[in-house]
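Here you get one chain, nothing else, as structure tokens; it is the form predicted on its own.
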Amino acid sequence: MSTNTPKRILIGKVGLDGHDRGAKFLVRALRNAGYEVIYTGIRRTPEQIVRTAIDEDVDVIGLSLLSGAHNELFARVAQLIEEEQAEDIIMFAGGTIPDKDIPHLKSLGFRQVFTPGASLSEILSALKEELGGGE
């Protein structure tokens, strides 16, 4: 990344999902790529995620969920982002998300939805594109 202020990314684990190995891997990889990363830890509410994102003035929220409650929980995050008039925050989603649910999540404002097997280079490329070059 350039000498400009690094882009800030929040990685959040919303709901009761306690599996965070992938999220922690992504946090390290994003930091290594030059991003400033805030990791919320596990079992956060949508309200906690959005409040942290706003308080930390992030550019991107990346949500990870493996429990199957993505439609409800991610929708609530998107609703709160809208209520807070923070639609300038880019939202990404990842986890065990069936292909049939991806159009719904995108209709909520999630720019990218990453499913198991997504490569790190795919994620980094998508971030760079969404952030206008990322550098």
The other form holds:
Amino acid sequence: MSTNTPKRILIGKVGLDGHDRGAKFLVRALRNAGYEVIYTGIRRTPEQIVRTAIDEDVDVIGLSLLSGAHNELFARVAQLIEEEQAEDIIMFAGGTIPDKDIPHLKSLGFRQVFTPGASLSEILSALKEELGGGE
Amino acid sequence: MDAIVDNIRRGDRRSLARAMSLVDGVSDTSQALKDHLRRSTGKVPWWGFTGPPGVGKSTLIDALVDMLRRRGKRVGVVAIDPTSPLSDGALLGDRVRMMRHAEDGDVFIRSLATHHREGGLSDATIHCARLLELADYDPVLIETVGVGQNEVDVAPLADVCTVILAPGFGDDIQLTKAGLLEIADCVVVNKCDLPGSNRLLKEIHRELGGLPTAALAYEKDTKVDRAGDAAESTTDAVEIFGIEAKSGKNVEELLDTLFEMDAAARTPDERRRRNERRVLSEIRRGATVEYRRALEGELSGDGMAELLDTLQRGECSVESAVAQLVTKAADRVRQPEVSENDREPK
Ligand SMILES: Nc1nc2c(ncn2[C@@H]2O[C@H](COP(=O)(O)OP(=O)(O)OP(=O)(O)O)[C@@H](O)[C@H]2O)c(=O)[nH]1
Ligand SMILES: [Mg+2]
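Starting from the form predicted on its own, produce the coordinates for the form predicted together with the partner chain.
Next comes the full complex, this chain leading.
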């Protein structure tokens, strides 16, 4: 469609924890890598995230969460995306997610799951790959 | 294209959102859509909000959206943030302040990046505002980029133009220099809970003259000599407000005034005049972009070395070199190159 405009990414945090340093770092890094980043801030509901992603017509949703309620909250996001028939939006998850939960999140449609050790370059190259060359 | 328009009219958010992406890029479909939008909209006044970075534009829009919803309005918002000059990426953060409306079906907020355009708007702004009108949002609110330079491009688009300032942000004479006050229908001093707001209000009042609104006497002890000014007042005097966007203080009063201006912009004669102004600004923008690209092309082209040589040998003057360049650039505009990829002049 509009091939010469940058890809758009929503970055947001769901759940109750209130730190946004990591998210803000990521947001700036993504901007510097050439993406248009829609930042929603912290403590968002899955409903807010999905509605925003649709209105902003993003290519990717990147969600993070530290408080451990990932299974319910991420599942709810995935469910809403399905209801909206917006499965073409690529979903990434990040946060303190135990290894045993990763397969479950992937089965919900999260293409990549990043745990706290993940480096920025890992995230960027995963994005590039998912978006087909990054443009 | 017709299917897109039908879906948008039916209220399909995804179609609206995708159409916005379409007009934010370059394609044949987007051209057809833009033409259609131009013909089928123009009834709804747009409200522009501009001002230096961090003065509270988004916070104010958030408060206004809340109040507009209470008055039963469906509200559309276009918020523009700057594209990074280094990476082509952008941080679109205005809607962080508006997230409480994210689940409201009668509010549609869209963030746009400038794609390196100056003037406080992006090329797609006018098309996105028209799309919101097509989808039955009324009024449409536009937040310009706040980078503190010449954000005045919103003026010809906005039927109601609010300039927002705050104590400590580019006050004093800088305002007049930037030409910001000149475009205002309404000047708002936000953050009146902070010191310095009264001084700023007075300064603006002095700068603009005319009759102060009651809201100017924001702090009870402010002495405003209304009687003395009344004689000079005109009907189209600029309204001046002191508000606190965060707590909502005085925002309802501001909204009443915005509605009065909105009503004045709805008469058929005004609509015709203002739609003409919108189209003119669209043409001016398009022409400027095309011409600048052509000029850049000439400047980096092969002909330039030759021209410099002639100059050096004293066979032509700088003035005639300029004239030649202008003519060549104009020729280039007449015969545009095929490569649509370098949309942005470097
Ligand atoms: N003290 C005080 N702070 C306010 C008020 N309104 C907004 N702010 C704060 O001002 C800061 C900037 O607000 P924004 O609404 O993001 O300002 P903006 O003009 O949209 O900023 P940019 O889009 O970045 O140019 C935030 O921290 C707000 O909380 C107010 O009435 N009083
Ligand atoms: Mg803002």
